[in-house]
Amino acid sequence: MDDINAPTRRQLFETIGKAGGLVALYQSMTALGHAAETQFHGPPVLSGAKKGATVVVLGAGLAGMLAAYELAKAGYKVQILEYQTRAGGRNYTLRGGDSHTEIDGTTQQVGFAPGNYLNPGPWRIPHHHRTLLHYCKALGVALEPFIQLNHNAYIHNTDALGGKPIRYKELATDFKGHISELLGKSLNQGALDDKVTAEDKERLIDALRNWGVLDKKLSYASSLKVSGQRGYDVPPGGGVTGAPTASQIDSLHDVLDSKVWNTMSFYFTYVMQTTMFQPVGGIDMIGKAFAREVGQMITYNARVSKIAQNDQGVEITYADNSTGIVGTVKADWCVCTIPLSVLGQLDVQVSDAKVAAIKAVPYSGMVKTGLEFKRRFWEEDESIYGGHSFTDQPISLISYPNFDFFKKSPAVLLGAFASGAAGYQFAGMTPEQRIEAALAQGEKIHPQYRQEFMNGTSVAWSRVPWTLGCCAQWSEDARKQHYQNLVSMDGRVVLAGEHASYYGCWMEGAMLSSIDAITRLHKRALEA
């Protein structure tokens, strides 16, 4: 018989979060059947490495410095060499004080306020990244969520409803709302008699009639009820003069204008739906906590310039970016994480098939633009806590911070994430530019924009000299023909980071791919 008074699931998972933390929430999830969406069974399990082995490892970003623990723990003596001053690499943080210098040499100071940054690059963790979560845990890295889909956001497209941003709740409701009604009448009319059951095509109007808020009559029209989920023209309030008005609808043609299932379809992406998390403090959160663990293994401004290789041992010639001194090391083993739009022009001593792959990955020009403002007017203004705002601008989107809310003090919001042929424009400009681009296309969305804005930063990933891009863009033919022989292990030489996996552009590939690429070298090394 069931105990009555034992605690549902969700009470369950509503405790173990109060207690634990969200970490602590997550990994009980998956121990429970929920969440387990990726291929990580848990860290490597290497043991028995030989007395005195060897490994170099080329760069201190996530994949790196993961090689570097695990490998350390197993008893290998790990030595990195990486090319900046910090380590972390793509998982970083830009704060008041920091400065940001592109490949020209044009440098940014940062002048953000304290407690305020932008994430240049990985800026969320979806909820199914079970690699990272996990050493996040291991490594004590705080997390707090963060904000996806926010229906109180704008979707704005410059040439639909006269350009004005519209609420997402208006128009993703009355999308949903028209479209309800045109299947539900089709089926009523038998349009579509041959395709479904007499009970399926009941139970089909039932659930449009309900999913689309429509009426007796299979109609999508203003309403009360409808009003409930698109908002209201004057919302229900207390008293005298309590009661609501309810909106009216847009037209079809014009929620169609819209594109409005851009941004619904977005969120049903697979490492875009909620929940996701964040490291509270910003990115570079996760970055630190790996570093604090292999910080002694690292030497910094050390510019690789070739990698060579022999049945005995692999030797790693390098530069020191601030006096010029050339120097080497000499291991039994190497793993390589060195973005291959850098690695590809490198004297590197491995197969033609090899080289051939690492050249034939392009990188993407992604540009960010954070925007600090006096105040959070789209909080105090707007009341949108956190999530996004869409737009057909280059700028893409306007994204708001997700800590700190209802507080009294500067704040930041991501002003543009120009990807594409958008992303190479952003980057083209100058920092000042840019800034004036995000500020001119965003008050589109926010008039408040000019008034309220303090200071601003940028990062153009195409013109920074450590990655020349932001992360790898595999085509589906060179997927076919390259990806294999890219993480196939060549001689005492083994390649991870995200461009050696299937989920590209995700620190959870970086690290998958450095689990696999360090469990092979292991047992390469075993039988050597």
Given for the second form:
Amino acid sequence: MDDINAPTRRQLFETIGKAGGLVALYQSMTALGHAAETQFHGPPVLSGAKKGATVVVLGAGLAGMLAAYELAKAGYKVQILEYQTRAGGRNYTLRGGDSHTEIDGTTQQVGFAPGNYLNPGPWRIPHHHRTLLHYCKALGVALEPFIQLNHNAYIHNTDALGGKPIRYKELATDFKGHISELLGKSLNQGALDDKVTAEDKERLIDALRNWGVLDKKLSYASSLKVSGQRGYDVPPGGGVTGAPTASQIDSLHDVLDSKVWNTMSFYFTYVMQTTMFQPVGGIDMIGKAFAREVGQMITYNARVSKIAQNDQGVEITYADNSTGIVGTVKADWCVCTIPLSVLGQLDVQVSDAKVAAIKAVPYSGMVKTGLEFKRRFWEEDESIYGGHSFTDQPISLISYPNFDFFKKSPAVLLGAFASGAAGYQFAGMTPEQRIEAALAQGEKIHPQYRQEFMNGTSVAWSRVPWTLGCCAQWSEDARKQHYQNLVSMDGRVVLAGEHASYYGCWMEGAMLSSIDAITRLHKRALEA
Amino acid sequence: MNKQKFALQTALVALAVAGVSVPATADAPGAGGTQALGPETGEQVYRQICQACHMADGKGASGAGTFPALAENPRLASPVYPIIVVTRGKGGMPWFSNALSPAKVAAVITYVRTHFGNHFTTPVTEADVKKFGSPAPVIDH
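What would the structure be for the form predicted in complex with the partner chain, given that what you showed me was the form predicted on its own?
Next comes the full complex, and the chain you just saw is listed first.
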């Protein structure tokens, strides 16, 4: 745009924004190739609730508290029933002095030093999770980087390279180098002449030479140039002995054994791409921020047993977990965020189709184990600052703390994130067995483990009494058959939570679901 | 419903998939943890998978909801019911027809039907599982 009178893109957006509101602005940005990465169009703009209209919210997790926060702002009188003695739901952090109890009564005391913690559930926030980021900003939750991709962390595969952990940067560089050599030589030999034009062939060979760090003959071979990506045997220094020496590349066969492409591919995943964030001090800062806004609406220790409704309103029956005293709450409307694994076992007066939907979605059973060590040996000995090392052992990964770098005090890392079959295996163990398994598997990557270990704690989501699982696990068939029935407004009841979204197992899904549910509830309430 | 076709699919899926998969869009650990656990006997399958929720003594547990007891459970009298539950899932319980072969499903059901105070001694066979079981659903991404 050379014409100085032409509006800049930003001015244009501002004009559209003022004229047509946020949605129009968003649509214009999308048309121009911006911002098409979220379904969040700003917080719900609800206002003008009918005088005296009431809502009961079941569950004080993020979906429930967002609903309460926005509905109260719109003028509803809101009450929240929560099974636990704290708000936040799966948005949850364990620190020293906390204790937590599994469904069979097994209790663990957390022994971490002050400042250290484990986020047993959600722990990282993608940069495009705009709903969550919006509320963090609005409610004053400080965020810091979640390192995620660390080229200096390890890839460990029991059956590869003698079971030795290898730095991600070495294997990833070797993988693309070997692939580039094969493809470059194939192109050079004319093997793909029917697939690419002569011009593209030339450009592609150039690209492979550069991207794969190939030599003049299009071979991938050890050199200082290659070491400039995968690392050196002797890195560049100063003075007399400053000259670096090249490292030796691994063979294609060994690189294939390592399955490093799994990790490379993982970092390409939409929800796993950098930049990622975490709240300073623990993920539960988000739940606590919401609880500051809606905490006075919450009745804790309330175990819901029945959701009844007629054309006048809803009636919720619940019992106090400690006294057993049964109570009821009446309201005009109900937002129910109880996980389906629990809701499917309650007496819920909704259509048969919704009952079927509630019972159609199984829950996953992941296990996280936090291990506290006397010192940050991964930083001090191995130059690993945040991010993850991956292993094919049941622990899946070791994830390093993304804060307090260089600090001379005990630190907690995530020593197991077991899912699938490994998740059940870990959940079936005692807490002591889980720690021992995490140590036995982790020391294959970090031999310092036994020497430096202090204490640990584990959360097996299959055994969490208030969810009976981790996240809703939709199948394609269930999604087709039941999803719309699950999210539909049923009389005076609407469901919300990660299970009622296409963003399962993310806080963002719970919040987008909640915004959609209360927007429809409010519209229905105004029409009623 | 063509049971034979489904049984074949079950067997093929069981061969192809080592663990219970998680959608690519979920906050999952990534590609690690793929090393085979290798439960072989019915008891090993019970210890490595089932007891996560049904507990080591088969008695289940209760919180906001309940994991039903398998111990002294008359619903196990017919092998068809547990075969359907294990391969298809039920409520919050996932299906295990991708993680376990029909032979292992048969082995673990036989184990449970003859332990924890259950005395249903007729063994459940791989053929029973192929006949009455369901193929694993496809995870929605």
